[in-house]
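Below, in structure tokens: the form predicted together with its partner chain, a single chain.
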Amino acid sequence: MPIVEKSLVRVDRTEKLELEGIDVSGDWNTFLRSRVWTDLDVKVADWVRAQPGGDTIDRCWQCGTCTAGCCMHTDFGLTEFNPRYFIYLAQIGYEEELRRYAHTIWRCVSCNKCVERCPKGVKVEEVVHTIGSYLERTGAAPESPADRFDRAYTENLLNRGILDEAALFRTYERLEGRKTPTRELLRMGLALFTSGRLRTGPFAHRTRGWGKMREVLRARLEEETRQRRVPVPKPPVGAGGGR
């Protein structure tokens, strides 16, 4: 694993200084003690950059416009949801800190206000999703509910070309081990049925001549899923575990 050392504070060393007969030699021009991180890993940014959704990560210059308008950060009030910071951590490769947000990053709702406002053309929403999938693919984050939904959604869609909304609902509830009360289901089902909107299973809409397209798209989906697997680096020989 490549190790990058980066000092956060540049110390201006004043080796010797005497003021009115008093020796005040020392480290001046700084209020912080010098810290050196030794666990930064450029692999994170390299992986994110190599993904189709992450290719704009290097454009970010950390202005924070994305976070300022982010609906998860401001409207929902989840202040630890901070896309600027996620990008920063990925850029410098501070994986340990990034992992602290493993249970947060997936919650982006894709409203795209960040992409709309970014002055540098960073596709923030896609970069954030890519950082999230980095964490999942390295095993640092569990598969998120949103990820399970994306998968169920995509499989459902690829099946007939047109989404079977009711079937997706059922599949997803099963995946999450959740059960909407029967009374609520009946109420919704009845309303949909009487207005002719309950078309599911054999009655669902389908795209004519979809069969070939389905195969092509499924093959591509599998290939991309394979490609996105992050190779987990082997621990160095004799590593005692932990720093």
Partner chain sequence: MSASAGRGPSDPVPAYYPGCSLDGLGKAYEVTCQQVLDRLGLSLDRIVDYNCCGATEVKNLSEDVSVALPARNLALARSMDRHQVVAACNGCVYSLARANDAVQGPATRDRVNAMLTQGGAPAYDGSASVQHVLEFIYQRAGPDRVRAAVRRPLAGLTVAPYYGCLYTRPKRYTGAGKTPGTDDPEHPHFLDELLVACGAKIVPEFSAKTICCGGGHALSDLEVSVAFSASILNEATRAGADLVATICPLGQINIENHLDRVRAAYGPEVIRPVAYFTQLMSLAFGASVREARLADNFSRPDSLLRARGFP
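Numbering follows the first chain given and starts at 1. In this text, all values refer to a predicted model and were calculated from it rather than measured experimentally. Each form is matched to the other, and the largest set of C-alpha atoms that superpose within 1.5 Å is called the rigid core. What changes on going to the form predicted alone:
With the core held fixed between the two forms, G64 has its Cα displaced by under 2 Å.
The two forms, fitted on the rigid core, differ between the two forms by less than 2 Å at the CA of D46.
The form predicted alone is what I need now, so please give it after the form predicted together with its partner chain.
Below: the lone chain, stripped of partners and molecules.
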């Protein structure tokens, strides 16, 4: 039997409704959705399990220790962020419900308290992020800021063989579609300059002979991507459920 969550309660609220001169505003049709579903898809767990960060998903036995110690869930009061529930939905393939948390799931701050406390050795933080990647791949959620930063970081490092902090910042800012105020840019630039790390553009450091190594690493990254890629089930059409 599925675990009952508050999120399963659906409320139809009607404001300022008057019927034959009588105010009937309020909550109507409040009920628990059926716990019996026929569209559960094990391909969700199969996909997560096949990824490097999701291979411990089967160890989870739903004790709730991760959620109880999660700083987002407890300290910051984001009760919708529930690692145990995310893993549970992925395990049983309840994709319709999982997609409702497509944005919340990325609120993880990677404190790893869940990993340290898990009695079964589940790498909770990695599994949750992998589930989030699944939602991205199926079009349920946009690319996360963390993924955009990883993409910018990798490209920056491959370019010269050494990190160019200023170029990385500019690239990430462009990907995020934002513009940092001039005063803040000057503050960061001064901090980089005094630390000896403001070397960008024509003054940027370059690793000697990096051209050949760059091609080797690019080829290796593409090969790993192909090896890890598994078919992703198509997003469900509508909200189908059986009783």
